[in-house]
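Next comes just one chain, in structure tokens: the form predicted alone.
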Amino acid sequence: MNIVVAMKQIPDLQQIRISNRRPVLQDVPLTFGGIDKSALEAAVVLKESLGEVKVWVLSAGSEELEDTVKEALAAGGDEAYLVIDQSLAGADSSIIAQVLAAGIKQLNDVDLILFGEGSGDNYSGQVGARVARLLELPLVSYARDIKIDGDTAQVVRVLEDCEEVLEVKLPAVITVLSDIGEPRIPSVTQILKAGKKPKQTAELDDLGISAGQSNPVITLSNLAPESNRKRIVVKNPVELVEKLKSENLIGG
């Protein structure tokens, strides 16, 4: 069985500073999004339970992907397929979906394709569904549990007011929730071995796709919320409690 996990390279959200309400991205390292890492964990768990499974890491982006993908390979990915082109920076969901779908077609006998429910940056939640449509495969979204039995996947998906259990024939596309699995922390040995795992790279021309078809996503404004402090000085715990009560922040 071949499982493909699509992962998006984004700035490390834990290391972004705020200056004048704007995010400072200079010198912030790149990583894969948290939900994407959960999708990878789900694939690795399936591999551990089923045995004969190969986990592919699929990603499209800039040249930095060659370094970023090492963390995914260290966390359980077996091989990487990377589509590298600087023009993909800021590309919209439609062009990214075309690139990923074309990349999947280059791989043999793909049984399951996993996406995070949304990316860690713009969280559009569109790419998984678009890829399913392009490949003419069934789509199951918002999965928190996946079990494989032969050529069938049983999926528990979370809706607004209930959970739904369904079965889908493979191959299929599944988008997962972040709580499907806690991403594992690779050991030092796994990190060292990751650099030796096989990687395939391709350019847009290899896939017959032109970045000129894309409408780049342009961020017009990205401001942190204002924080208005009342700057009230209290001299002791009793005054603090009374003030909190007067503001209806605590009961009593």
The other form holds:
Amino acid sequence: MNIVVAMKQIPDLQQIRISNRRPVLQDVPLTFGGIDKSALEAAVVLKESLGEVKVWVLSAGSEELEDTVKEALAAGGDEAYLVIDQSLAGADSSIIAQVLAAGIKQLNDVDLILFGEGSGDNYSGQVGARVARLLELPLVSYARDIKIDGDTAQVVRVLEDCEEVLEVKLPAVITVLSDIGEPRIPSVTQILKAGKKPKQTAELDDLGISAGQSNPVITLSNLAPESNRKRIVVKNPVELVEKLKSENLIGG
Amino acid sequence: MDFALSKEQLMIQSMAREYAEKNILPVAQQIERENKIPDEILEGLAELGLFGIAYPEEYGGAGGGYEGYALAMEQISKVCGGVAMTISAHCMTLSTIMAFGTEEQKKKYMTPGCKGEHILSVAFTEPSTGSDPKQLTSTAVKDGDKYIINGTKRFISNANWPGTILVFAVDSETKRPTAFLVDKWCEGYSISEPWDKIGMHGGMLLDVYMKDIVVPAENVLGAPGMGYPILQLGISFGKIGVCSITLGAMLSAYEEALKYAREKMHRDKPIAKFQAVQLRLASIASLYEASRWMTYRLAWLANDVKDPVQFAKEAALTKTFVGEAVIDLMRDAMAVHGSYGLINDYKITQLWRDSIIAPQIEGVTDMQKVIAAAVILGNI
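For comparison with the form predicted alone, would you give the structure of this protein in the form predicted in complex with its partner chain?
Okay, now the whole complex, with that chain kicking things off.
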């Protein structure tokens, strides 16, 4: 069985500083999105329970991917398929979906394709659905649990006020919630061996996609929310408690 | 010259940080109160390969080199110095066996240690002996193909955990210190209660009592009479651990001072806006950065020690600098906190207690300067 986990390379959100309400991205290390890491964890858990499973890590982006993918290979990915082109950093969802779908076609006998429900940076949540459409595969979104039985996946899908239990024939695309599994912390040995795992790289030309097709997303404004201090002055603890109650910060 | 960390080193750093924040931080206050590390923390560290991070896979290690070790120790110590101290003392023993052991000894004693099944110790110091080998009173009397060891050792890290303890005793034939690989909990081995020390709780120091311990002659490390050179190199490796642990405390104090300076208001503005506080923050940053790069360099040198004497000098210089820098840094970090720096609710007080240990262990700072000066001057 082949499980493909699509992962997006993004700046490490823990290390972004804010200056004048704008994120400073310079020198911020790259990593994969948190929900993508949960998707990988789900694939690795399936592998551990089913046995004969190969977990592919699929990603498209800038050349730094060659290093970033080591994180996914350390966390349980068996082999990587990377599409590398500078124009893919910041490309819009439709192009990324075309590239990933073309990449998946290069891999044989793919049974299950996992995505995080949204990326860690733009969180558009479109790519999984677009890839399913391009590959003409069924899509199940917002999964918090996946069980495989033969050629069928049983998926628990979380909606706003209920959970659905669905069955879907494989191959299929499933987008997962972070609740599906906390990413494991790789050991030192797994980290050091990640770079030695097999890895295939392709360029856009190899997939018959023109670099000119890539439309970068232009960010017009990306400002951190302003927080205005209320500057409430109190004279004693009783007054403090009253103010906190009036601000609904403590119970009445 | 490239000071950038490799992707693998960044991942090791990140792994140790994540484990420490997720698993050690929730029990850090418990460790501080009870002076004991929960078993599940030690098991988790073992699973990640942190007990043998620096050592080759053929001896059960993870092959991450000493830079990986330093990076991981810094992150663990940032959350809990005592946990890092336990690994540091353990790794000092592993490094010594790695440097002087026979192939058989390395396989036998390092493998369970690197896997975290054993936690190792070095036992040199005695109640009346600091670093002076001539004052050693523990004895190893040769009896056929074995030795009978007697004596008392003081302030021995990890003496309570199962595994190997590297005991230094004066052997009856050479009349000089000899290093013996001894199994803790063998017949004749007993320990005291842990010493109630000022900081680094969880990293336990105990006294060890040895009464007629029988050790086969094949358990001599190196050769009879070689104990002191073995200790000197072993303790040089140990300084990588001590300096890395100290870096963790420095980094934590740096962050605490920054956070406090940004949050504490005076005349309607954060105290970080005042130049007197800014000067202290700049000093903290420079002391941390200098200590960090000296320690990382020492770790890099340790991967391929060509000249043990020169390495001992480098280790002594690094330990001297880091041991003095941390005291200056903590003083500045406490000053930023003002009177709150004296209140135990603030983490800076614990960091102060933890880091005051740095200039005292693995040889006091004066001793480091004596070692470095001796190498620099040669025969004068």
